[in-house]
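For reference, the chain that follows is the form predicted on its own, supplied as structure tokens.
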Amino acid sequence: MSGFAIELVGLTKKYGSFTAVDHLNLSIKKGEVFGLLGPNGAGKSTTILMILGLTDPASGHARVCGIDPTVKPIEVKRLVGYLPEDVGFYDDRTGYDNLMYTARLNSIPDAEAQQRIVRLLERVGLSGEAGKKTGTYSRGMRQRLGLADVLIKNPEIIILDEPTLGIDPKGVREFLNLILELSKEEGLTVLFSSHHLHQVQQVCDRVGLFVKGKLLAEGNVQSLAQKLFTRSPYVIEAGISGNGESVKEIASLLKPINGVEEIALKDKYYEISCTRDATAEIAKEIVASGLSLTHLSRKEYGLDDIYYRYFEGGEEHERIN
């Protein structure tokens, strides 16, 4: 039995003469968290609706536990809570009705789905609110009870579509942490697809980069660095202090350590880069040259740096995954 829980093949899906997905392979596993990171209009949502078998791709095929929604939608959508930007709720009816409607309409048993209610208002932190009407929330609350409304079917993958858009950034770290909690605590596949670069870096084990229907890259953070710095995927930033040495007399002290590939002078400190981690060689030859070494750190590469260094390139990047 596949460990996946999603795998698209050859995913396309055109518009008349417009491919808005296209020729698109993912796998992701059981209990992953993997990030969709593209701009608005790269393909994210219209990938999403084929997942949901909402509308059909042009060619290739998807498997969501195995099943292909395009032939047993229904079936996929029992396994997959989909939680889309803008929740839909009854804004006359309380948090707590509008539950028992989604519950209601997946044959959920009253004794059953007043139980999960409740127990779901609280892990969504909204116990207090649940007898207010939805009419009444902010959007962070909406997107908290959207959640809880995804899950009352005990899903075994949820799709999350760019949903912390309007909320304030506590609202979006508390919802965020949320996220890797149900994760790790319930097993749940989750689907984070989003613009924000950092919220993807946050709470995701591997990402995507999508952008015009296609994947370019795919990945954990470490190691699409590698693979895009591959000149120099450690940077190493030192602070040297002596007798006013120059940019030149520093380089020829550390050049000949194995990986020291660049040396330059940015603000106060030195920056190293090398295709290794040299860092402790580097602090012990200063050290042993009568240096004063009084800063050492290594740089880690975030998504921002990798999102902006590939498009930095254009064409000239080819897919890195």
Contents of the next structure:
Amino acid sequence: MSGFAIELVGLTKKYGSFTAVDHLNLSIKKGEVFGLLGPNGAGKSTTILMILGLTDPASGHARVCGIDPTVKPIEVKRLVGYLPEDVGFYDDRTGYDNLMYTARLNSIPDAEAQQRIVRLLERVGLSGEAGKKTGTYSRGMRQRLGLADVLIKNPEIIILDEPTLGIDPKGVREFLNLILELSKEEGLTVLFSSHHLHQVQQVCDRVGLFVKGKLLAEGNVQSLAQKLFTRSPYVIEAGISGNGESVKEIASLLKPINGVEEIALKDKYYEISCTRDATAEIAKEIVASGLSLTHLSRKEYGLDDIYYRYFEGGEEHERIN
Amino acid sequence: MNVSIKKSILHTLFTKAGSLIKPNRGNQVASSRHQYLNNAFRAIVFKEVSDHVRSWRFIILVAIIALTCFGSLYAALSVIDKAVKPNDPEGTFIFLKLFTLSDGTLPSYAVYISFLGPLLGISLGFDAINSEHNRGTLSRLLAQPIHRDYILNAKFLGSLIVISVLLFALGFLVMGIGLIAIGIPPTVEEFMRIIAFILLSIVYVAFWLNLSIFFSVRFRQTATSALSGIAVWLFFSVFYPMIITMVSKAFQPSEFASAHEIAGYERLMSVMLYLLPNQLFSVATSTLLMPSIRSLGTLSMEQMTGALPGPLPIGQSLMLVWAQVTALIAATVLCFALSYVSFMRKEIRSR
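Alternate state requested, the form predicted together with its partner chain (shown: the form predicted on its own):
In what comes next, the whole complex appears, and the chain from above leads the way.
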């Protein structure tokens, strides 16, 4: 058995002539938190359905802990907990009853299930609400109950499809931390799909960028940035005030520094693109030339930049390749 | 897979009937895969039954059906003393008359069941699948380690259990009250006939249940599936008989037509009638509850000669309605197969 929790090889799904997932290759290691990032309709949910064996791929195959979900969906579903997008519960039953039903579907003996439910409800902060009907739950509470519902079968892998949709920012942070803590505690592999960059950035070890059924890039956030911004991975922002020097003059001053590529004035700051981290030299040069340095910062590439570069500037991406 | 499902249904239905009512807590450690899945199947059936029993919809329906049935029982009791005539071949079957007699204002028990049974079946099944889908619970359910068809089978079985318990309870109540009121106990044969009648009504309601489950798989909106079910019910109970009347007028042979033509016309009419599930049910019912009915079609004079007007034994009555019962069961199975195929092919996404 391989060390991968989820392995997708050439996975393809077609709906008529439309290709929802196009030859997807992806491996997720055990114990990893993997973020599947992409805009709506990129094929994230379809990929998840194929991993669970809920829909059959047109070609290629998936392996979950070495098991083929197309052939043995039940075995896979025993190992994988799945929190669907916009999860629903039986509104006329209590939170406790809903979890008990899931436990029974997993053939967990009632006594054991009871203990687990109490522990999990406490863990997700719903102990006080266990006896209330889920119809009265707020969106965030339902999502947390969903997490407890997923964990009740002691899964090895949990798959969360857009779990933070429709929760307020504070709730999102709490929810993400909860996922992170639980995955560390239980040694879970987490596959997490979202179109929110910041959330993915916060919790995921590795990110896969998913657009139009294709995985464009994968890796951690830093390596993704490096892959994308190959020409000038470092951008330094400098605020320079002097006696009205022009951009050209400043440029001629800084250009000789090793690594500096381009200088442009954006709003009130100069943006200096470099191939290496030349912050110190730039500061030295500016101060030495008698100009006053009011601001200096190195810009980090966040997922935002990556996101826009990929999703908004499709042509630009072609050019990079 | 099919075989194992069938087995598990039969298994749950017959051998484990006792443990269905009380969850089997002692032996829940899943010793084998079969046991494992069996537990899950039972959990869904329980859930379905308790959902039905708790719902207002069901309580209201039970109230309507119980009230009308007791109304018809009252009507039957008020005329039963006049119904028994000397030399009546059914004179010995007084008890059965409780189910078939009417005083002219209220229809009999059997007619009520044939009219309200469809409503019961439709109301228990019309939102079986689509309400789960709309609540967002179906995708969560499918992510559990169970076969997909378990959901459909368990929903059907759960509703069937509820229907069976309800119809048996009502039938026995009518028998019990009748027994107190008229003071004549039923003979063994009468009892058997009533049991057969109750089983037949369960099959009849199961047909409508399956039809509405099919609509619930097919249509996303619960209102659409409920309306389609009711539309089919109205068509069969109101419009189709009208169409038959029109056709029969158009094709009616003249007074001077040959016997052959008249026989052909009769055959056409009976074929058209038997397409109606209601007709199948009411013909089978009256044969079961009125032992003097000896034939369901036209008889020639040759067949009539020498026949003594007397009641048929229960075995012969069952033989007589076997075709109708088979047709009802076939229609039920057909609806189930349709919903099965349609559900298995469906790709379930979250809401």
